[in-house]
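One chain comes next, on its own, written as structure tokens: the form predicted alone.
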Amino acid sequence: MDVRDAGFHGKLDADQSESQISHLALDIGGTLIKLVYFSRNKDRPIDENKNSKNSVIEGRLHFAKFETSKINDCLEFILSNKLHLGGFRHHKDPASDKILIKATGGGAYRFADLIKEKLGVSIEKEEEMECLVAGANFLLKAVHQEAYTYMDGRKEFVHIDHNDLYPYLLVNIGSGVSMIKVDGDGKFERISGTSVGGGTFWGLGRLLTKCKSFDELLELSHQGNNRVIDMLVGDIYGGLDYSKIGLSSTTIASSFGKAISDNRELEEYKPEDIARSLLRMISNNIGQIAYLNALRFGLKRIFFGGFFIRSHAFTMDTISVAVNFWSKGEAKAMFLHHEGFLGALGAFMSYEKHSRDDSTSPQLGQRYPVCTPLVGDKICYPLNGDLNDNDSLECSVYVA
């Protein structure tokens, strides 16, 4: 199996052993499986802290993804790299050799038996929304240049004031869309959502264009022109703006609207134009609903995550334009560099629940002069250095 085709983002050394891999966590969604795991830097010794009961292990958090329909490829990857051994054992049953790994998402229930059969480990399920929020909070506080805006081809990183982060709206775009009002660590409420999300784009795209994968469909949209299919304001007003209500001639009046009067069959339309129109329709819809919910609760910050975005320029630009239009420039859409791994990262963080009883369990925490004393094991931030694309993050683990 070629892990590049499977969507793998990590870099495993050929001689990496299970002793250097720990704490695998999964987010098994309806469309994609996301993995997060920690690997120790084998060339760096454990730093014993004489002033604390904690030792420091330096390493990296790795990220990988697979299509849920290809879960056997994912399990093969985990098994061949012995990632499944990076779980934990319940301290209440020290005689047991049963390993548990953390997982969230609907697939944690759906595929629990299959995972146990193939990997010989059991799943400890974590609540999906809690994991999404925990992952987002960590990234926004921990990673330099994690959040950014994107409009008109310009990417600008956003400075996050940790003392003024909450409240914010988290818009997670997976197969469907969840909109979560986040008020603090562990404090959140799902306030809205829509069934028109990444699964809609992929599902309709497969039916209309015969694309075999999400990325193929996304790539196809690069080449398309949505104006061939979408009815614009200018099409209705003879090429003119509807300036009285602030609509330019290029504003979409009706997605796929021209298909009504063109008297053309599906095969007469270019697949790339269909893909572009479909992406524009869904992105616009999500951006509008997100802003209206932010307005409803008086939220000034809107962060978009989930693998629908894929750091795709046209997707981000469309969402940004929608938020800017409906807010009349008062709000901006913000995106996350590790957008698709929020749930998996949150599941990884949940290992801290066992840190008081298991000295190998990590707990995410802060490394600031004003932080509280460390309890158990912690992954510290700010992280050691900036981002290394989407494949991994350098970090440290405190081991009690």
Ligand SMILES: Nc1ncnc2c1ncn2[C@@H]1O[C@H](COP(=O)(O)OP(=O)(O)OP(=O)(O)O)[C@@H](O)[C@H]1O
Contents of the next structure:
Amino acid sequence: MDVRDAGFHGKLDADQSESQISHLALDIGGTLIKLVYFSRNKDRPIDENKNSKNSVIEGRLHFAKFETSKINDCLEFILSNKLHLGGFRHHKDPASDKILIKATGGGAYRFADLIKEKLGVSIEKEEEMECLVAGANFLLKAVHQEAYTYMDGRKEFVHIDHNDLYPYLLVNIGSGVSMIKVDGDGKFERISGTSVGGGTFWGLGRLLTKCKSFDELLELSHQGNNRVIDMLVGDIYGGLDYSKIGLSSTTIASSFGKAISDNRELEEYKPEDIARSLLRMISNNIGQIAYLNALRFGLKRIFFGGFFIRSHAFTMDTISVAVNFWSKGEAKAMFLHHEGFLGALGAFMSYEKHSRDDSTSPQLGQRYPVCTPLVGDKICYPLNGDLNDNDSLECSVYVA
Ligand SMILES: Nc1ncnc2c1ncn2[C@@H]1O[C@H](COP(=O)(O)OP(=O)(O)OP(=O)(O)O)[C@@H](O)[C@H]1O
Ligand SMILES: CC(C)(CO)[C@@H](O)C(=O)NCCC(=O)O
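Can I have the other form now, the form predicted together with this ligand, not the form predicted alone?
Everything in the complex follows now, all chains and molecules, and the chain you saw is the first one.
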């Protein structure tokens, strides 16, 4: 389980639950459920702006995730912390005490009845691609040091010029992969996708290595050597580079290609080598397809999100090398710190649509506040990239 699952089973700490929690949004994907919710700082008064109808509330955005196959644990977490009460009511039916919660992803359809039955609230479905784009735009514009490059073990934050952000390619690597050309706020087109994604890595990896968790598989890949299984250019060319077409002897000529001639059974390969080859194959392939799509539309910037990445050094390095190699250094792979939460953030921000309709619940109008990622009271970006337990983003929201 990831550290962000740590709230799992338990109650939020006293500080968090005493503060006012609102606006729960869900992204229920094929593999993982992502939750985003806002908690108001209880010690800070609402700053009412006398010249406008808006007030500013200071607080934090919280992030959590669960496996979709364990949706009941997720619903239990929501219920025990009363997160589901932070929805909204439709102004058209003020007499109704029906609470609606924003949700996106396929599970918003698949689990709508279960959620209604267990939480007593209805789901207001938000379109998945719209949410991914809204989440990415929000993070890129509002969160300091959200985007970074990763190459040869070096992480560098990317300065985002708000006036020169579009167009860009958003590659969301979840169970499957969506590639979206983003031209502005709410302006986008899903230009491609591939079914060879995070679900493929975890699914094949589980079968081939007997790993019990995604984290175990990822950890295993650290220790492996892909050259044991992958057929390299040098294996075919007697140790030489194939310089005429720009391939060095160490380039992979055929992923898993050595397994053809080795005459070995699966058990005779080390699971760590298999994990390494698999991770490289999937990451390389996604990097290449992403680049080809960027080329189709002349896009220079490619942002990668989705929980497959998990800020994992080898994954990011492989994707970066693929993009760099195929673009001959012209295009850059960039990664997002809140990688897996784009859809959930987008669903969260869609509460804004209702802020003027809704008179009975807190009315949230999320503009683009400047957010600073905090863990405890420290500004924190752990280099291994994983968000920590109780991770949250300090932010202000506008209430209409
Ligand atoms: N703790 C974890 N358990 C399972 N998979 C994980 C975990 N952490 C990262 N992953 C990876 O993240 C992928 C899921 O990513 P994400 O949550 O972004 O997609 P999703 O919303 O579930 O999928 P889709 O959008 O295709 O429906 C998994 O397929 C796996 O590769
Ligand atoms: C089906 C979705 C959009 C669900 O999130 C995702 O898993 C995906 O983009 N899969 C790839 C499908 C394809 O374009 O081949």
